[in-house]
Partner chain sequence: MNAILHAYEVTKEEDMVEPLDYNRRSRMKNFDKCFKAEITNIIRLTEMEKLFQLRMINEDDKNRFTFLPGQFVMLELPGYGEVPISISCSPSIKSIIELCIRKAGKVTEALHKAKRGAVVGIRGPFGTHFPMEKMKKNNVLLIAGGLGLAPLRAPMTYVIENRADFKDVHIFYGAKDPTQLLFDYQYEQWHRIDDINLQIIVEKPDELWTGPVGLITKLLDDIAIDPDKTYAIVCGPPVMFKFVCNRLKDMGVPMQRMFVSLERRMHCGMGKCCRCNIGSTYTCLDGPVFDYWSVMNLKEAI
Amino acid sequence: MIFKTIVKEDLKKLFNVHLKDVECVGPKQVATSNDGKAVYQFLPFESFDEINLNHEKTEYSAKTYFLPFRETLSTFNFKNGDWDQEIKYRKQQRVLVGLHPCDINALVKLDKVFAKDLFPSPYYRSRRENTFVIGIDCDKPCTDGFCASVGADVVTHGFDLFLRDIGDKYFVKVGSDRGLNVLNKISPTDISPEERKSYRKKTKEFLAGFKNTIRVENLPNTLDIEFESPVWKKWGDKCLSCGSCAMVCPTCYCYGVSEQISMDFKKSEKVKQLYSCNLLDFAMVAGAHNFRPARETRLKYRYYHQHRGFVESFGEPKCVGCNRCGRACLANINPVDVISDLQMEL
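Kindly supply the structure of this chain on its own, in the form predicted in complex with its partner chain.
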């Protein structure tokens, strides 16, 4: 890995001058919550001043720029009783800035499913490869995240540039050749021994600051054994089955496909829509048979996928510990409480 430092002011220049005509997306404040906290969202911005890289955590994740909530997979054009199929990918360039370690690790996990698995998805790959990702380390752990418990507090790859605030400069990890290319526009300097020291000090402080943890040891087995645990009913009874958790989660990727004929009956679009395993008809099949009619079962399977299924397939949990799901959940169902409840069963 190549390491560099840049003057903070230069980052602004990078966006306002060099990346002026590319679509840039970053953490923008969209509202103020009831308790006075700023609410951030990854949204397109025109000028660097609109975003705040010191944001605690965005309300929703950045996954929507790779797995949009709605995407046309293909279009069927009808003519004379026949049809042809048209497939398009999004190829426009985009710069995504301000992703935290959890966000980048989430992308790395999505890569495993969508870019590298048995059936790589061209829709995903095309977006991923044409997105320039600039991450940034958190200054201190967020109040409710538990990324350290699931090994998502540190990033090693999956970005083009990765920053850490070390006072008046950013310490930059360069993750790709195009990253270096871009960085060279704003004359980075090689790191000095002091800068390395202060980077390591900052990182150490950050890692030491974690309070929120879950016990993940043996979790896959625990989940298996506790399949019938009353813990599921306890939380299932609270669940609104509204899908908010999966919508905001950076790694939830389930979807549904439906077809929509155009009003002139000349074509039909096959549309993918992100779905959630908590929604009532997720496992419903023809004849209205539902494999998971109960809220608790649906909720349980979300945890199974996060902490057991994914481990079985890829050797690591799918969850990156951002607790966005916990924040989004009106019923306050959050991984820390649910998992510690389960672990307590033992």
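Just so we're on the same page, rigid core means the largest C-alpha set that superposes within 1.5 Å between forms. Every value quoted in this text rests on a predicted model; they were computed, and no experiment measured them. Positions refer to the first chain, counted from 1. First, how it differs from the form predicted on its own.
With the core superposed, Val257 shows a C-alpha displacement below 2 Å between the two forms.
Moving on from the form predicted in complex with its partner chain, kindly provide the form predicted on its own as a structure.
Below you will find a single chain and nothing else.
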């Protein structure tokens, strides 16, 4: 991997001059929470001054720019006893800046499912390949995150450029050829011994700041052993089955597909919409039979997919430790508490 440094003003110049004709998305403040903290979301911006790269964590992940909550897969037009089908993929270039390590690791996990599996999704791949990703390291761990516990606190791939704030400059990891081509537009410099030392110091301070930790090495076995644990009943009784956790999660990708036909029978659309395994009708089939009628069962299988099924398929947990699900949960259910309870049972 190639490492360079750039002055902070040059990054601003990159967006305001060289990327001004490309759709740019970054962390913008949209509100203030009850405790006075700024609330950020990944939104389009026209000037670099509109975003803040020192944000703690966005309310929603960047997943929606690759897996929209709702998208039209194809459109059918019926005429003279025949029909034609129209399919559209994203071709427009987009720059996504400000992704933290957990969010980039989430994209890497989605890549394994939608871009590198036996049946890749052309809709996902067209968005992924046409998105230029610029990540940035956190200054300090977020208050409730546990990304270090699941190995999502560092990134080695999945980005084009990755930044670390080292004072008046950014330490830059170059992750792709197009990343190097874009970086060369603003005259990067080679790394000095002092800058390398500053990078190491910042990294050590970040890693030393983690307070929220769990052990996940033996978690797949724990889940199997505690399949009938009363822990699921305890947390399932609190769950509201609202699906908020899946909507803010950067790696949840369960979805449903529906056909929508016009009243004059001249047109129809095949629509894909993100869904949640916590919703009551998720496992409902024809005849109104529900394979997962109990809230505790649906909650359990969400954890099984995150920490058991995905591990079996890809050798790593699907969770990246951002704890957005815990923040969004109206019943105050978060992974650290649930997993800790299971481990205490064992």
